[in-house]
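Starting off, we have a lone chain in the form predicted alone, written out as structure tokens.
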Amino acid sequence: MSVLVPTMGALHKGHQALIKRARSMSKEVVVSIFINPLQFENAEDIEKYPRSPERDIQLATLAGATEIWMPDYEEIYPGEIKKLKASPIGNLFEGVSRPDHFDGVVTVVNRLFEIVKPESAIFGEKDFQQLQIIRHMGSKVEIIGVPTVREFDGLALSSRNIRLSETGRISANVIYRAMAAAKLAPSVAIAQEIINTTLSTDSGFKCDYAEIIDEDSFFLATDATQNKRAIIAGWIDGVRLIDNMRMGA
């Protein structure tokens, strides 16, 4: 039984909590490592995103990974692309601000899936839009998430974090103190009005969207909703992050 962990490199302790996770379920353990044109906006935002492939490897091997692939594009897309379509919940939040995304991301797991032929794949719940998504397509591919590595403060750990200024690595901080403040609220619109309150405390991020859905739908949560998340994203330095957070006890 194979196990594939697909990643876009600049690997860090996330991946790694991934990797050993895979490690609990198989021998056999395929890291993957390939930056998806086809998940950027645009190309100074693929050029931007980090690159570390010797550390990557020996992240990787550390937490477990027996095989390392860093396919190149002609691996993974050979002639025309045929680009899949992603569920309907690819068209919300992430979706309305990162128009196709999430097609790249359903077309490119489609191909490693059909190279590597795991039996199962792991997946970080700090995408839990992605998560969703991914387990929407239909695969026979056994799917799994794995919760949120965070840092000492709660910032979750991400690749684009090492491009936060000083100030902004401070301010980032807000996104999971907005939560965590939230998470008992005894209300939905009580949850709301704090994680807004205190997102505004902080002038260094620029928020995009804050809301707390309904894990399964991601249609706005009511209070008899009953698997409610929080999902916050936007910018600080330029620099897009985005976190959740499960609502309740």
Given for the second form:
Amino acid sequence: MSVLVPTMGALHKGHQALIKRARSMSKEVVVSIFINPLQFENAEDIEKYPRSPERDIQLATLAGATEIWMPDYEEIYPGEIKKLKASPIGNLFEGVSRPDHFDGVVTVVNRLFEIVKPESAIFGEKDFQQLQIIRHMGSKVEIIGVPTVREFDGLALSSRNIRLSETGRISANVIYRAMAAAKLAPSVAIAQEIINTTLSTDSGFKCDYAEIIDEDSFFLATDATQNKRAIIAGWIDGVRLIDNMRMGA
Ligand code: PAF
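What would you give as the form predicted together with pantoate, now that the form predicted alone is on the page?
Below is the whole assembly, all chains and molecules, this chain first.
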């Protein structure tokens, strides 16, 4: 059985954790590297997306990939594109500022599954909304989420982190600190208050959203909600950062 790790390249230790997890499950680990134009807002963003194919091959191989697949556009989208629609949570949070983004993600993930036919596929919890939307696709492929890999100070690994200035990089762990401080709060209201207060201590952080949601519906959590998660997005130095953390013990 093969396990697929879909990526858009620019690999780092976070992707390596996904590949290692795949390798612990199977001797056949396919890492796909495809920058999917359907999930970008404009041509400039696609152009700016970091590309490091040689380093990607090295990192993926070291982590245990047995096949590194770099399809071209025609291989993924031959002829007319059959666009899929993401589940309704695709319109919330990340979907507000990027309206077609999750439709693009489910469309490409579906194509990757059709071509590779994996038994399982691995995605990072770092993009938790994406992970849940992929789970909602109802595919026969088993979807496995892997916890976020963090820097020494809690900042979630991301290929965007290198775009932060020195002071921005120091500020950036405010997102992790806010969530960690709220994790064991006795109520949603108190957790939310802790998050808001912590984020406001850093003037360099421009918040987009910071909420505690139900992990499945992405509706705002109440105290009765079973599985609660803090989700935060914002900008530091103009670099958009997102992160999330399970709330409760
Ligand atoms: O998370 C990503 O890198 C991409 O959204 C994915 C899942 C590879 C689809 O292009």
